[in-house]
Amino acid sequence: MDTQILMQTSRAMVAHGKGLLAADESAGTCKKRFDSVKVECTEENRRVYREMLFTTPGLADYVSGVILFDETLRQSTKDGVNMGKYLEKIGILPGIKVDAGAQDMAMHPGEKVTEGLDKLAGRMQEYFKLGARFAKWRAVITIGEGIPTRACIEANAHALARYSAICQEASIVPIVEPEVLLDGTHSAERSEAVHEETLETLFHEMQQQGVSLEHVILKASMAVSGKDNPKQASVKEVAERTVRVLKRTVPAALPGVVFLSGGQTDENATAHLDAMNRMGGVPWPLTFSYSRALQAVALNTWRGSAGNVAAAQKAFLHRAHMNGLAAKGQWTPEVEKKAA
């Protein structure tokens, strides 16, 4: 465990006005997204699409790191440069998704636990050699009748803590992502309570496992209303509830907190992040680690056509720029329209 490398990486990940691009979709998730724009989900098409994103001129101004899928870390640009090495060359840190996905939890209908700890230490050593300097593990917490249970929260927190220790031993910064899903009819108040219990449990487990809190990044969801709840919390309410949860549960030692968009609209994800940064008074940088909220507009513009690449890159850079402003509390709907 090289604490110097861990410190440099974690600080660079949450550099002022920058955030992370989550481009770690599995082939299955990628297929769903490609199907929506009628593009065949082949290995080559995935490579071309991701190269288009990574080679966007000016991307390093707003993106500090990219979370990659295993396949992508081993692929190369059309010029034969390894994707991770290419990102490194333009000043963007390459990261890697390492979990094996959320599986149904035995004896707990409707709940999931994330797998992938077996042989993870060996994989981490290989990923470090391949250039990955941070990693990501996602857990899924569902709100519903009688759920989440303590068993589900504890099982996922324990796995996140063990994964974090394995990462740090390999000098790789762990991103811990306990996503509280927005599926359901629950209120923002219920979401806040579930977030609080989840994060409290997570950091307790991490201390039990000897994880260095100075070298771990939290990827958090926001305390939004369930998407099927007719009464949606305002941007201000979501920001207040989310920041309150973080202040109650997240140790000040953490280098930073990045947020997932979790199915929010592009502009909502930006507005919520901006509102939290305008509140101030927190010990960590608050920034983004978005997938759909950064990529959707680029994918819809590209649609598999080489002739659309420049327009897709422009649309993608616009979203990265808007979220870079939100990470500094400088985004407004007027700026959004003006810059479009």
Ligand code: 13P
Second form
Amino acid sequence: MDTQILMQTSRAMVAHGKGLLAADESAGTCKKRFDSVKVECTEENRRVYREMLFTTPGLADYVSGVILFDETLRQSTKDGVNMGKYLEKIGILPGIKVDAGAQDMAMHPGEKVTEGLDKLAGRMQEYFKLGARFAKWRAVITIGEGIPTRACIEANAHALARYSAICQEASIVPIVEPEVLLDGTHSAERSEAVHEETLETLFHEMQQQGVSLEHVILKASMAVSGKDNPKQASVKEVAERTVRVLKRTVPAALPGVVFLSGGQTDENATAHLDAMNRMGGVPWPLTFSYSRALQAVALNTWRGSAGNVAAAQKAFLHRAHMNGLAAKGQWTPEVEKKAA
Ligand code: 13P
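Could you output the structure for the form predicted together with the ligand, given that the previous block was the form predicted on its own?
The complete assembly is shown below, putting the previous chain first.
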């Protein structure tokens, strides 16, 4: 464990006005996204698409790191440069998703537990050699009738803490992502309460297992209304609930908090982040680690055609720029329109 490397990496990940691009969709998730634009989900198409994203001119102005899927970290650009090395060269940190996905939790209908701890320490050493400087593990918490249960929250928190310790031993900064899903009809108030219990349990486990809190990044969801609730909380309410729950539960020692977009619209994801940064008063930088809210417009513009690459990169950079502004509390709907 090299604390110097861990410190440098974690600070760089949350550098002022920058955030992370999550491009770590598994082949299955990637297929769903590609199907929506009628692109065949082959290994080569995934490589071409991701190369398009990573070679967007100016990306490093707003993106500090990219979360990769194992396959991508082993692929190369069309010029034969390893993807991780390419990112490093342009000043973007390569990261790696290491969990093996959320599986149905035995005896707990409707709930998931994330797998992937077996032999993780060995894999982590290889990832470090391949250039990965941070990692991601995503747990899924579902809100419904009688769920989440304590068993689900505790099992996921335990795995996140074990994964974090393994990362840090390999000098890789862990991103812990306990995603509270927005699926359902629940209120923002209920979401806030579930976030509170989840995060409180997570950091208790992290302390128990000796994880160095100075070298962990939290990837949080926001306390939004369930997507099928006809009464949607305002941007202001979501920002206030999310900041309040973070203040209650997340140790000030953490170097930063990043957010997932979770199915929010592109503009809502940006507006929520901006509103939280305008509120201020928190001990951590708050920034983005979006997949859909950064990539949707790029994918829809690209549609698998080389002729659309420049336009797709422009649209993608615009979203990265808007979220970079939101990370500083400087985004406005007017800037959004003017810069488009
Ligand atoms: P979304 O921003 O699309 O939620 O993805 C972020 C992520 O990395 C989920 O694990």
